[in-house]
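First comes one chain, alone, set out as structure tokens in the form predicted alone.
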Amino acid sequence: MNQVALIDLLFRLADDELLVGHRNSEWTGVAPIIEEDIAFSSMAQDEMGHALAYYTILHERLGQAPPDQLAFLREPHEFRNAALTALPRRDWSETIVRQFLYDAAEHVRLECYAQHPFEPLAHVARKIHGEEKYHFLHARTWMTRLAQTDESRQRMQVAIGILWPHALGMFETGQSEQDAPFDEASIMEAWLALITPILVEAGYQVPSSTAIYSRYAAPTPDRIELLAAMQKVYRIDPNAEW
């Protein structure tokens, strides 16, 4: 892989994780049960790891601005992010579903990356995979929870659908299309071989859309909003020590 894929693809890495990861602290006092203030507030905490890992990994291997500046300095249509990972906080299924469906994604792209060329990425994929695990395993128990009542499945499956173009997003190929078993079109076919069973079992269709939400598009009113409050505080003095 040539050094501007490269860095393309630990933009997108980071960007998602970052992202998401603000979005999962939202939840954090206001979840459905004490538990799961525990459980997103720790996700979120995780996922801001991983994102401060592969900016490292930018400014350290590939001559990028520090980690902060990557973080709270650029520009919404700088962020590579998923438009998966920026969509608001609006209930419950549609938080679940998208955790399923995001950590679905990350569980098989991370199982991938460790076998990857460039050593650093490799690192961190061993190194997080284990986290990424138990965040899907979270996922899937709430997805068969709340199958288990007409109502809730039904709401579920309206997230499903709603979500499922932006979680297609995920897979869309970068800057350069990179050789199996690293390309997207192959992570994708192993996300849905994972997924899928889970889905059907639990009651749920998959849906048969093939649209997808670029992340390479003109940036969301949903990323422009959650920069503006995430980086508001940098802003004021980047050049303060805390």
The other form holds:
Amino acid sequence: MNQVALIDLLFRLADDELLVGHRNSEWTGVAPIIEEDIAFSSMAQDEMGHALAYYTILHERLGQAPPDQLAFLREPHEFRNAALTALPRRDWSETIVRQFLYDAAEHVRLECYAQHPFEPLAHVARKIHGEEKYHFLHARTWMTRLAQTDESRQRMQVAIGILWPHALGMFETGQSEQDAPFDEASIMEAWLALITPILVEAGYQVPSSTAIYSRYAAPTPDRIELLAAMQKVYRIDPNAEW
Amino acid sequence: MTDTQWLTWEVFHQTQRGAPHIHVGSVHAPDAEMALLMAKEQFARRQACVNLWLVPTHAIYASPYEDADIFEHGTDKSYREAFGYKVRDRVRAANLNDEDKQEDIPEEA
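For comparison with the form predicted alone, would you give the structure of this protein in the form predicted together with the partner chain?
Below is the whole assembly, all chains and molecules, this chain first.
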């Protein structure tokens, strides 16, 4: 795998984690119950920690700027996150569905990347696998739980419908496609095999809508708005010592 | 008024395999699986943990504090305690000698 493709892949991974972590952190203080508030905030921090691990590889092994600069000084068009990760938090149902679809993808991705020929990536994948396993367990338990009343199941189904094309968009082919089993098509296949039985068994319908790709397109308004908020303080004085 | 609160679950935390589960607090959750999810982040976020037990609070039968006097020691009971036996010194001596530890502990006092 060449350097350009690796850099592209690492930015995709890191930017997804950073942005979804930021969005999830917006529930701090307003999540449905206090225990969930603490749990969800903690997981949001986990995601940011994973982003840092990927940015650190980019800096130390692939010649990119230091992590803080990558996170806070890049412009919206330079980010490679999927639109799914930047969608506003809105309803709890959308948040849980996003976590389910996103962390299921992380789960299969990390299992796959644990064998990646680029050792720094394989190392991080093995290291954060346990945390992602819990995130997925958390999302999956909520998904099943919220299928148990008519009202909650309907609201979850609406959220699934809204998010599905963006979830498929996570698996957009990279700037330089990897060989199997690390290619996006293989990972998406594993992802579908993981989530489809869970959705069906819980009583949800799997949408038939197609992917909306966004990683390399013009930045979405959601991404621009998120970055403006997230980068604001750092940009007041980029040389400040924290 | 209907009680809309979820059940509470008592959380018991284990730091390593074989160690006792220690009660560390409680969480609200509608079922055991959700209780585990919540307890993991409330009580095992920072310290080492290999296992959690979740017990519905209502499953715990507690002694009433009014009856705390049942635990009071009215008379000297030191004769019931292990250090009252002469074998104590020999056990201690045996423990100091790691190599012959097993052989040195007498079966009877």
